[in-house]
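Single chain ahead, by itself, as C-alpha cells, in the form predicted on its own.
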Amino acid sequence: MTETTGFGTRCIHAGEAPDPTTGAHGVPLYQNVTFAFETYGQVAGMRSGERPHFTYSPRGNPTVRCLEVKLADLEGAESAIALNSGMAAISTALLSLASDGGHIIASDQLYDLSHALLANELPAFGASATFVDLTDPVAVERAIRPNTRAIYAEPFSNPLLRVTDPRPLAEIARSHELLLVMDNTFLSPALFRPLEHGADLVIHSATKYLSGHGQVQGGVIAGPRRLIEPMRARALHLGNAISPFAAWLLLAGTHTLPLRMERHSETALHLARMLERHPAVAAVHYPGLASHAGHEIAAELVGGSEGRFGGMLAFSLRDGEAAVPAVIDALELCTIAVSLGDCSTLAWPWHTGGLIRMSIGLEDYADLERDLLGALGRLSPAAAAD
C-alpha cells in the first residue's frame, strides 16, 4: 500500500487481492503441503531464482506469504516472518542474534517464558543475558559487554505495565552497534509501531491482539530484510513454520484490529479509573492513568492526550494475596484464564502480591463494571459501598 493509505485501510487490503484464478474475494486458504511443477525447466528456474515458485509449505505458502506482507506493511518493515507461536518468534529472533556466544541485555520485567528462555535456555547455546531496568540508561550502559548483540524490551511490561521508552534505548544501541528488539504484543501496530521509534526488530505473539478471538496461535518477527531472512532460515530448521490455516485466521483478525484496539483501550481506561477510586484496591497499573509513573512517556508513544493505551491492566488488592480468591471466584462475566487480546475479558490471579492481571475485552463497559464491583464488594462492607 502507499505511504498515505490509512492504517485501517491497510489492515484490510495490504497483502490481499482477489484471487487471480477464481476471483475469490479475500485470500484463499492454501491448506496443501506441496506444490507441483509442470516441467523440469520450471524447477531449474525456481532454483536459479529466475522464476519464483512455491515448493513445500514449511518453506513458503501463499496464504502465509500474504499474511507476512500485510504484517510487514502494518509495522512499516521491509519484511516479516510468521511463525507458529509467539515463543517461536521470540526464540528464533534471540537465538539468531546470540546463539554463537552473544549476550542480550533484557528488561527485568518480561513475560515469564521470555525470561525463562533468556535465563535458562540461552546458556545451552553459549549465550547469556543480563536483566536490568531498561528505564535506567546508566544501568543499560553498564550492562554492555564486548559480546553484547541486542537490547530486548517490552514497551508496556507484563504484568505490571511499566513503560519503556524505546528512543533512549535506540540511541544506546546505535552508539554501541547493537540491535533494539521489542515485543509489541500488548499494544499491536494499531497503537504503537516500535520501528518508527528506533527499534530494529519487532516481535508479536499473534495469538493475542492480531488474532483477537482466542482461536489461533502464531508469532511474528518484522524488520529489515537483512535480519529477517537469516531468521527465516533458522525457523525452517527449527520447525517453527506457521500452518496455512492459522495464517488464514490471522488475516481475518487483522481486518478489525484498529476497531478492536480502540474499544479495548476505551473500556480499559474507564475500568482503571473506577478501580483507582475503589477502597479495596491498593494500586492500579495502567499507563493511561495520570497517576501512572510512565504516563507522560506512554502518551507520547501512543498519541498524546488522545492516545489509546491498550486493553491490559493490573491491580493489587489492599488486603493482599489472601483477598484474591474471593474476588476471582465472584467474577461472573470475566473469565478466569491466561492469555490476552481476546474479545472476552480475561482475569488472571498473579502468583504474588495480591495482583490480578486483566485483559479487557469488547463487552459493554457497564456490564464489566458491574461484574468487577460485585466481585470487589465480596471483600468487605466498605468495599461494597463504593
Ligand SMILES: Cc1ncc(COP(=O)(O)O)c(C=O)c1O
Contents of the next structure:
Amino acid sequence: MTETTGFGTRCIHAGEAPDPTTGAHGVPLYQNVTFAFETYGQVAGMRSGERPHFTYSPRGNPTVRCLEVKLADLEGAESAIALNSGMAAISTALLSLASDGGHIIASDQLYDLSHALLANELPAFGASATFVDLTDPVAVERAIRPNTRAIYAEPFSNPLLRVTDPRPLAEIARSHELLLVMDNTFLSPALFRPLEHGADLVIHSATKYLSGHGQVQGGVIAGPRRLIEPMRARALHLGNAISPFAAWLLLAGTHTLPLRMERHSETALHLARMLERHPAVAAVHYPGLASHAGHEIAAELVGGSEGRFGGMLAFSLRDGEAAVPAVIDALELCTIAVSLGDCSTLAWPWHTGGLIRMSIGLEDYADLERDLLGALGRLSPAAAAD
Ligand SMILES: Cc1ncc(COP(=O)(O)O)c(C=O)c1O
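Having seen the form predicted on its own, I'd like the form predicted in complex with the ligand now, please.
The next block holds the full complex; its first chain is the one shown before.
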C-alpha cells in the first residue's frame, strides 16, 4: 500500500497477499497450535532472531499476523496487536501503563466494564483511576498527579454519545508527558482515526464494527512500536491471545467496513431526525443532529461533508421510563439485545434514565422507520401516521 492508497482499498488489501505456497487468494485460516521445524539449525536461527519462524499460535500465528498488519495500517499506526476481546485489549493496555503504581485519568462516561476495570481491578495491581468529564480541560488538569500515566477516553460516549475532542486532551497529555489512549469502538477507523488527532494509542472492541456480523469476539491495540511491543508480551502473559478463527472472521469483516459504516451512519442520521420530530420522543442523542451539544466538534472530527456520525443513537420518551417497556415490546424488526455494530438493528432499554439505545443495522431504512413508528404509535397513536 502506498501513502495515497484509499482507505477502502486498504481495508481489502493491506496485510494480505496470495499464499506463496498454494496461491490461495484470501488469507488462509491457520487453525493450528504449533509450528514444525525441519532442523535444529532452524530452531537456533529462530532463537537468535536470524530466521523468524512461527512457534506456538498464542505467540504468533500467520492469520493473526495478517489481521494485525491490516489493523495497524487502517489506524495509521506502526504496529497493532489483536487480542481475544475488547476487554483483553483495554486491560492489557491499562495494566501495561499503570500497574507499577501509576494513575489513569478516565472519562466519567465509559463502557461499564471499562469503568469497573479501572475502579475495581486496577487497585489490586497497585494502580488507581480518577473519573472526570474529559470535555472539561480544567477538570482534567486538576486531576493530574505526579504518578499519572495516561488519559483514557471514548470519542463518543456510551450511551449518551457525548463527544470528546482528543485535540485539547492531546495537548494536556503532551505538556505533562502523559499518553492519550482512546477506545474507538463506536466509530471504527473508517470514520475516525484517533492517532491522526494526537492520541498515542487506539483500542477497539473488534467484536463490534470491525467484525460487523456479531459472530466474533476480539480486541485491538494500535500505536507506536515502542508502546505496542511490551504490550504484546504482557498480553501473552495474561493469556489474551486471539484465536486464529476469530482473526480470520475479522479479516473478512474489515473488507466491508467502510461500506457498512457509511450505511450505518446514513440510516442512523435519518432515524435520528425522524425520532427528533416525533411527538412521543423527549430527546434524541446523536452527534449528527445539529441539536446535539457535541455536533460541531463531531462534524469537524468525524462527520465531514458526507455527514457520517456512526450507527449509535439513544433516545428517551416524553412519557418517561414507564413507557419504555411498551415501545421495546412493540418492536418487530429490531432485536432487543445489547452489543453493537451488527448488521441487525439492536435496541436496548438502558438501565437508567429511561433511555433506549439503538445500534442501527444495515436493514432498509423504510423498514426500520416503519418498525419504530409502529412501536412509538403504541404511546401516541396519532403520531404513528406522522
Ligand atoms: C466502547 C466499548 N469498549 C469496549 C467494549 C468491550 O468489548 P468486548 O465485549 O469485546 O470485550 C465494549 C463492549 O460493549 C464497548 O462498547
